[in-house]
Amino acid sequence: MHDLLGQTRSIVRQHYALFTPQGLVRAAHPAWPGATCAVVIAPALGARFTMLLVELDADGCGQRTQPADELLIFVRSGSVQVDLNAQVVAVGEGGFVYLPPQQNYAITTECAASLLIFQRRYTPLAGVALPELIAGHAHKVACTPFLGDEAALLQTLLPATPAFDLAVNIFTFQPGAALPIVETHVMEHGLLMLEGQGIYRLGDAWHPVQAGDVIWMAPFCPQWFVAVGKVPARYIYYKDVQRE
């Protein structure tokens, strides 16, 4: 069905953006033959990183095109194989793999798969070696009450060490749970709603959000979230860390 009179919840502002899945446009991407990609956040928007939603066909594949970039790949559905030359890592639904810069890889699948990718140019830190490759699964990452709130659980997918200049976390909110303050900070975010729904304050406006929505938050954008409805709300998000 066509949007009535061009209505949409998608919105782009100077310091944030909200995109609904219904409005995303997919296209071919040189790093992902046999797949279609929606580039949902990119430097063209004002961001300092790129966020992609990739739909792999059964014969789809991915490959490195930017040696200086790092990637975190989160499998939303299906499964993929990551060929690292010396070994092959299988990553299923809910799994993730962090690929450091200069790490050669080839990604293939034997069935359709849906991926979320955070990609950015790595920022070296003097005297600190490059981060290591990491593969894991969200179900195996510990849940920590956020600031002591048992209804707001945080999972940290990557080590909080100086080698990593990005963090990717998963937040799960029980219905009615909320961030305790309106946050304002130097880090920027890229966020994908995985489950449930809620209200996100972005800047000076409040927006209803639900599973499938994408949000970009620029540095110093005031932000706050509350989960609403009858099921938990869950989202995965990126932020830059550990650098001046």
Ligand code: UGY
Contents of the next structure:
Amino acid sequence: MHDLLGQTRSIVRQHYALFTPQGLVRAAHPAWPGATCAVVIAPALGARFTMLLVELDADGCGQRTQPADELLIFVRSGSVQVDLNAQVVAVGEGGFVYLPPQQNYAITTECAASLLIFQRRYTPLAGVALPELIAGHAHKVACTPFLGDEAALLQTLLPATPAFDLAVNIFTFQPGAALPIVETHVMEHGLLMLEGQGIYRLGDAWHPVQAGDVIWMAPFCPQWFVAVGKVPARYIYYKDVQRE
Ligand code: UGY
Ligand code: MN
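For comparison with the form predicted on its own, provide the form predicted in complex with the named molecule.
And the full complex, kicking off with our chain again.
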């Protein structure tokens, strides 16, 4: 179906971008042979990290091409096997794996899988050892009321220790729940709406958003969210942390 007279909710501004799934263009990617890949956020946009949406079919696979990069892979649907030489980790829907820099891996699937990936060059910290590999599942991560609000629950998938220079969190908002302030901060975000819908304030504009949408927020981009509709809104997002 054509976008009506060229209209779209997708928008690119200097300090933020919003992409709807309908407008994404997929392509081959050297780290993901046999898969199709949409690079939704990248340094070419002004970001200091990369966010990829990868569609793996049965003969697609993933391999390391950038030794100094770290990756957080979240399985949106299907399942994958992550071969780490010494062990193989199975990651199903809602599961995730954090691959530290230099960690070799091979990713395969028996049927098909849809992956969200945050990738960036790791920033070492003097005197601090490299982070360790982590595998987990979103359902097993504790939910914490955000600044005391039981209607806005935050899950932090990675340890908040100095070894980690990134955070990947999941927010779940009941309908009507909102971020308590219009945030402005030095950290940037890459965000995927997993469920539901709401309104995202980005810079000086208010944008309707829904499941499948991707948002990039540059450092200091004013941001605020309220969930609307009859079901909770849920999003997963990247944030750079613990570095100067
Ligand atoms: O972690 C955060 O900065 C988060 N509260 N921001 C956001 O959800 N836009
Ligand atoms: Mn924020």
